[in-house]
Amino acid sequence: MLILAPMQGLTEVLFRKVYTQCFPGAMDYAISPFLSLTHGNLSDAWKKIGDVLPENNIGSMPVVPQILGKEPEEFVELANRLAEVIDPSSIPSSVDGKLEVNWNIGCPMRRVAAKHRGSGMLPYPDEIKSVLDQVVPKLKGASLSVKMRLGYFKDTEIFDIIPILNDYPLHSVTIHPRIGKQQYSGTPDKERFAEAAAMLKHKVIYNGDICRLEDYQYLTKRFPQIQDFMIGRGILYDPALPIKIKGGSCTEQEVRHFVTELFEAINRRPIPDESRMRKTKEYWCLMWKSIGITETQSKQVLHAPTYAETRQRIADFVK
């Protein structure tokens, strides 16, 4: 299966809906951007819970909710509430009628990691074990999956965590083969991934730098035992990538139509123009190459001083 990676501020429901409507069936399902349990308070998570609610995802690809946090009681409460409102039969990854809920211990953002959240937990296996001990037995109607990196400071930290993960009935483990300190620089360490995958008893999902068809083809040959792959930035660099992976074809005009629809959806959001412009440019700086324009033309959009001018310049280039 092809899984859309969680990218905060990018792969939210607006993107997922437009993508699904333009390219139905290209992605099998998505992991949502994280719902945060900051400081043990559920209020931040509630603010974002609309992103995964079924009534807001009509016409979108199925979405598995992801939680960021290390507060067991709040984690259990949120996961169980999600299992009550999301029908697991709507999620292709569901097993035994249970909703998959993903635990984020891979986020590399410094402000997150500094609080022993996301990949910042990876140097502390005892903390991971403590959370799992208190969460897994109390989940009702949900099964827990984990998304992680090789470590935060060192790429060997994962080897102290794998024996812990193997002690729990987890749904799956997704590994991005970088360390948290790298952010997204450098090259994914495929050798370390191979070592880790061989030690895990759970289904393993590969995530990291699948940006071209050739990347996917290499990985499937290198890891024939891996059946599921998670795509993040690659779908923004080339929205047609999942279609190519599944053996289909997609014209540049179809990609341009998707880009246009995405920006129109942003324009319809009830937010200030400044926020619309920021969101539009955030996507644009990742997607401009996919529509066959020059870097000079791309910069004209990024340097537009107002939202109206941003929209006009995009309209001039995306026809």
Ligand SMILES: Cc1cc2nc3c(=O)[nH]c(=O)nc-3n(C[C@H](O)[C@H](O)[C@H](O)COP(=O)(O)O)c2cc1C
Second form
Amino acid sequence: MLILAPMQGLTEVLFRKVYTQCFPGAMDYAISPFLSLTHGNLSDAWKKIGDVLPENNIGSMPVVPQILGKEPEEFVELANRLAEVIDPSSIPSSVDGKLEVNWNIGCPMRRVAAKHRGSGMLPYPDEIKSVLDQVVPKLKGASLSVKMRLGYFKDTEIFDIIPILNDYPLHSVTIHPRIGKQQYSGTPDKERFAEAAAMLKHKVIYNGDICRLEDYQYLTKRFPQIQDFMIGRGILYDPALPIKIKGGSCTEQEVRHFVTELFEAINRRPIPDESRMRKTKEYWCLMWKSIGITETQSKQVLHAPTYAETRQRIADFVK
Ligand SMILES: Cc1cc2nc3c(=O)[nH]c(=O)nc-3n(C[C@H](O)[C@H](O)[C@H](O)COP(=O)(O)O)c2cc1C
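Let me have the form predicted together with the named molecule next, following on from the form predicted alone.
Below, the chain from earlier opens the complete complex, with every other chain and molecule after it.
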């Protein structure tokens, strides 16, 4: 299966809906950007829960909710609540009628990691075990999956974590084979991924730098046992990538139509122009290549002084 990676600020329901409307079935499902238990309570998570509620996801791709945090009680409360409101039969990853709920132990942001959250938890296997001990037995109607990196400081931290993960009935483990300290620099370490995947008794999903059809073809050849691949930035660099992976084709005109629809959807959001401009440029930074223009041309949009001018310059390129 092809899974859309969670990307805070990018792969929220607005994007998922427009993408699905333009390219139905290209992605099998998505993992949502994280719902955070950051302040040790559920208030942050409730504020963003709308992103995964079924009523807001009509016409969008199926979405598995992701939680970032290490507070077992709040985790269980949120996961069980999500399992009550999201019908597992609407999500292709559901197993035995249980909703997959994903735990983020891969986020590399320093302010997150410094508090032993996200990838900041990876050097502390006992803390991971303690959360799993207190969460997994209490989940009702939900099955926990994990999204992780190889480690935070070292790419060998994962090897102390795998025996712990193997002790629990997890849904799956997604590995982005970088370490937290790297953020997004360097290349994913395929050798370490292979070692880790061989040790895990759970279903393993590969994630990291699938940006071209050749990247996917290389990975499927290199890891014939892996059936599921998660794509993040690659879908922004080339929205047609999942279609090509599935053996289909897509014209440049269709990609331009998608880009236009995405920016139109942002334009319809009831937010100030300043915020619309920021959001538009955030996507543009990653997406300009998909419409075949040069970097110099793309900068004309990034340097546009007003939202109206930003839209005009994009319209000139995309038409
Ligand atoms: C802007 C941005 C936001 C992200 N937000 C999340 C997130 O909310 N949860 C998560 O697990 N990973 C998050 N990630 C990591 C991606 O899911 C993915 O693991 C990473 O981008 C590598 O995959 P890719 O090379 O296919 O993009 C984020 C990445 C980016 C670039």
